[in-house]
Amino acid sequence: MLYVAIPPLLPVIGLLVLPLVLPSYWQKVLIATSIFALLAMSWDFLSSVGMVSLGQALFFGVGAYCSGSLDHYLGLPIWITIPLGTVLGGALCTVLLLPVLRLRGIYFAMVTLVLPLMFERIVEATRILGGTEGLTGLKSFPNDWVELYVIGIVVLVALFGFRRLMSTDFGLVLKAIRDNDRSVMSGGINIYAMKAKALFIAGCTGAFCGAYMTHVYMFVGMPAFALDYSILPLASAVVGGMGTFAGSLMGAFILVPLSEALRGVGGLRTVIYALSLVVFIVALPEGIFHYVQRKYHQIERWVKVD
């Protein structure tokens, strides 16, 4: 029973006891590394149907905006803004990419690569939206204990949410979209609204990161379509191990802290953090995740039968 138990336990008993433990920045290091693990996810999932997405800070700087200008305008409190900001993110996200749901591969992803940068320097030449200042002065979250603990709760959810869901009718048709539109076409199924069910949900899971991070920093500006919200997800869903979501959860608990410890050294900072990319991807192609798998499944201790 503990054979099978412990690995679910792992990320459980991570998010809830890390907190306790890490002094004040590297708790805020926590909370950074959660929300690149639930657009690492995000990404998974969107792979997972066959739409490659480079764009993952459009969902992120959405999410932001949409959070951010509820508190700022309309003076909405901070469960209010964030629930909110998460679905009218995703919502727009879906309604903006719907004409190019029909591009497969490469096109897909060069579309979701320019979107944010479009949306940036919109924001910066019709400076709304706080323009080039962005909008300050937003509500924070009561304590640093519930921004930790709903951040980590919220990935646990995601996390186990993404693995049921892909497990369910829903998720095998997704699978089978990704692996031959044409067949599920045959069957009659509208291939175009299961894909835009799918990029609603990745839409609203990287729309909350944005809105939550709006009220950790208590600012939201041009920074929110930073391409780093785009590049990291998907490093560390490669590095990770792809179609697992914890596999994406493992690769951004290594590559966000990495960065971070890397701070001290300067420029060569860069340089470091590029090596360690190059090794995770080309010494295990297939993933952290999966390669631990395969490892721990090794060690099963079989019961002798007489």
Second form
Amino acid sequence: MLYVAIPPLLPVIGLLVLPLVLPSYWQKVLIATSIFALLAMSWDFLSSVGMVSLGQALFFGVGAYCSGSLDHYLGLPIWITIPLGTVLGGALCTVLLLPVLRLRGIYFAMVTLVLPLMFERIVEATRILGGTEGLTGLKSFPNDWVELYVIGIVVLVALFGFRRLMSTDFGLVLKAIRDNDRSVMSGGINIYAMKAKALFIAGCTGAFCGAYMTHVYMFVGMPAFALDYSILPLASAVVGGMGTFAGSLMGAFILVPLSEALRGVGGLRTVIYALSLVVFIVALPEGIFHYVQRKYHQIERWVKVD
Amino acid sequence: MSEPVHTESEAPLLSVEKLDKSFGGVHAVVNVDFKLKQGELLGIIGPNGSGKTTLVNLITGFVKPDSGAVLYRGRNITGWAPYRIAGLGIARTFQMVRPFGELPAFKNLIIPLYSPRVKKLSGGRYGDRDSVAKDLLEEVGFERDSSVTFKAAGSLPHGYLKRLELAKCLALRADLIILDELFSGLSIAELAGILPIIEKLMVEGKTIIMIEHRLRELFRIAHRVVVLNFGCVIGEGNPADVMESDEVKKAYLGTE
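Having seen the form predicted on its own, could you give me the form predicted together with the partner chain?
Every chain and every other molecule in the complex is listed next, the one we just looked at coming first.
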């Protein structure tokens, strides 16, 4: 019983206990880590439908600006702006990407890479939504504990939700679209509608991150479309192991704190960080989670030989 | 060989009218014209590269025709998206069998079972798709309670993969089934197992189009054949008569 229960309990206990024991600086790191974990899961989900995205920053930025505008222009309270920003952001991203749903592989990736960069320039050039200064003075969370536990619980819901979703028939059809979309079409399924639904789910996950961070920073501006939000989640998912969601979580919880811990090193920080990335990829190309999972399954067959 | 089941309406189930398609300089399908009655089994034969698979792709919407029309039950379905055509009840198998390899065999059938068409036909209530899938696999000759049903589709032998393709058509509850080289690569023993399944489908009143190179087996069950060569129809009619035509002999055996 314990053998089955321990793995899912680890992230639950971890995310609920960590805020209590960490010093306040590392609490901020925990928030950033959780954000990247969510973005990585959103990337992982899209890639299991065969849509390789380089634009988690698009989801993040659109979500951030949605909730920021709702707060700034309409003065809505935080517990409305975040959910509304999430759904609105997800819907907007889906609509934006609808025309390119037919594209596959690298072509889809290119479009998603370009869109956030484009939005950044649009905000800069047209000075809408606060222009280069952004929208400031937004409402914050009532206190740090709410802030920490909101994100912790969302990460857990996303982790178990995504894993459950992929094991349903809906998830099975999504995975089949990645493997052989012609075969799915000949099965009478509208793959574009399915892809749009997947995009909405991933978009909402990303937009939530943006909406949440807007209220943590009490500010939304052009950095919301930064390339970091696209690349780091991808790295987390690849290092942690693709297609499992737990791997994305693990990847983010290794890479982001590592990057923080290396701050003491000084100038060579990026070099060491890059080297450790290379080591992970070369040593465990399947991903850390797949490796750990395999080793854990081997424990089941451990027999004591006297 | 039994005669096709006659229904009250003599209107054709499927009619292909002057279908034409070129890929660059290759004229793959030239003005192909034929009709198909309910309950009929039509064989489409022809040498390699004669445009048989392209014709299937045109009918099922995977390739858009340059000109011409496809009518199904009197409805013009030319240029429809493949999933909409499949939703009407036109199922097809692929020549290259590419199952979802890491899934168990029966899970491969979840995809057609998940389609709006099947949901609608089962009255909005759809129970356990897994058990429906297992029943379907038994229908195409996966032994009941054997482990084959649960094996990863990627590890199945070729004969079973072909049956799995056939089961996908059944899962969609198709009225018109298009089988693209179902018999290719099967041993005589495997064929002996799969032929009765097709005969059973005919008894059930399904309309079937078979693209085939295994003529001996095809002629045992086909009501009518269409012969293609370089995209043109060069012969049509009763299997035995068609092979007597000089033009067909030339296409198959070459000229002196």
